[in-house]
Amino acid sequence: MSKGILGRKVGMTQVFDRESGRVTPVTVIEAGPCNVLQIKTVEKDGYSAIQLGFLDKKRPAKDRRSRPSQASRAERGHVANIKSKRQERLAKSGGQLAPKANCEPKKLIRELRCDASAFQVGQEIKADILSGATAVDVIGYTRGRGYSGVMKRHGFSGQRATHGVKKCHRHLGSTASHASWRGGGRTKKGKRLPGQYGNERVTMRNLKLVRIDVDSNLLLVQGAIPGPRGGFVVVRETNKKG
């Protein structure tokens, strides 16, 4: 069980350390503040953890106070109180309401293993919580690339421009073997095919934690991490020894 915050990636820059001269490239991180808005225990719910809320939800332009903000009526009911006839019903049968954080509905919502007894709904977190760690761990999605061919994707070479070649250039040419002995001309499993190139969930571990500015909610980590600018990650201590 680790520590952790969720934020978005603001970009590159670099650090440098007049000591040894060394210059050291950083990614930006704005990590929280988040909101804890649900526990999870192992009484109830057999694993221990917290649900962390990142950005609030855009309020509207027309109609603010009718309309707290762009959230569906189960994502308000989520982090306040509002009446509904479940809870009128829970409340005259003598059951416990679960304890809302009475926030504003979040954009960004995700679950993190840790000892759920240290935190209480509604508490804010911010970037000092990972004061302690020396290597982080960050999970994003890699940048959406769409729908694309095998040179783009995997760096195939293409066909020939002369010698018969018309209109297959871009090719990825045979996809199976004729031969009995090596499968009776199916295509292998793995094969290397055109198909949705980026938006995949990538861990990057081990990262160094290069420097934290509580103030402004800023994480500096070493190297790059996955995902474009404005894409939100999460952010946790690292399990991974050496």
Given for the second form:
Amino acid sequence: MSKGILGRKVGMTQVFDRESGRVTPVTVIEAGPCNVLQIKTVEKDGYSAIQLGFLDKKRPAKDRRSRPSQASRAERGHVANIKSKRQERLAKSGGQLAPKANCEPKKLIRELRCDASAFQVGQEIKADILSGATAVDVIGYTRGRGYSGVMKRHGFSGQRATHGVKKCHRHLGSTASHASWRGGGRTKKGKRLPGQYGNERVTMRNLKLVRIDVDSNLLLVQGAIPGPRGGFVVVRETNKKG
Amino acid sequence: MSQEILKKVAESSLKSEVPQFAIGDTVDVHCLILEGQKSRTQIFSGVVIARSGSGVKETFTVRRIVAGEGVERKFPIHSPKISKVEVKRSSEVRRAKLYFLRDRTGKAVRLRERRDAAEKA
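Switching from the form predicted alone: structure of the form predicted in complex with its partner chain?
Full assembly next; the chain just shown is listed first.
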């Protein structure tokens, strides 16, 4: 199954292909290092996957109210053994404690479906996990544009600037008519209307992997990927065949 | 931070020796052309009328007159296909973009040769 890693979009630039001399537009992704935080197995969870964590979260400050965005006790307990009553009870009754990665709490945690038998909790994953892959899928969230009209969201043409159009220049036109193929007296389902645009999970498939730089944890992928600079992405070996 | 990373990535594509020339120079641009397995050099000569961009994205525009028709070609400075830029003649120009040459024909296209360059040669 597919190999993958978590990362952050750095931005776009261009590189020259040494052989053909052609310019390749590339997106630079800062990928990893990630820690394996948990392993899901078929016996226990019904499916096989690894849970990866990327970038350290800040530890809670003494004055909690002033810095609310830091790791909670639950988040810390997920990555390391911290003393708790539940743990003591479990140990007393002879229950098995889940293995911990013993790392800092992570900002981004995502699961990757794969054959988990090759991984261990706490293992560090670097960009070289994708070496050997020629193409990747990149999953990210597009820029959120809020509640947008049909011109921006669907590329409608709007209405005329003059000829008696009143305060409807950016509106959509008619949504239905009595003709059966136009809805037969009611608006057809799936009619494109204004609404939330962006901030949507998008997978860009089969992007050419131009370069892997393990020392500086960078991946160079040909073309654009969703999201703003600094946005989190999941990069995995493509599942597209051929 | 992210800009520094991008710069570092782009640096890997930069040439170690950047060809030296100025706006208004008449140059011979040696470009490698791949024909199947063989590669050969083609020379495009003309006047450098503009230089734009920075870093890997930097390009220059060369203008020449072919059979009475103006031809402009834009080259990326750091392209591995540009093997050499030879300066044949330097001219005295007072602006960075010589787009005014596009409106001129015949004798008016000529630029005054730069004194210091002429003396050196």
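It should be emphasised that the depicted structure is a prediction, and the values quoted were computed from it without experimental measurement. Positions refer to the first chain, counted from 1. The term rigid core refers to the most C-alpha atoms you can superpose between the two forms while keeping them within 1.5 Å.
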After a core superposition, would you say residue 76 shifts its C-alpha by at least 2 Å between the two forms? no
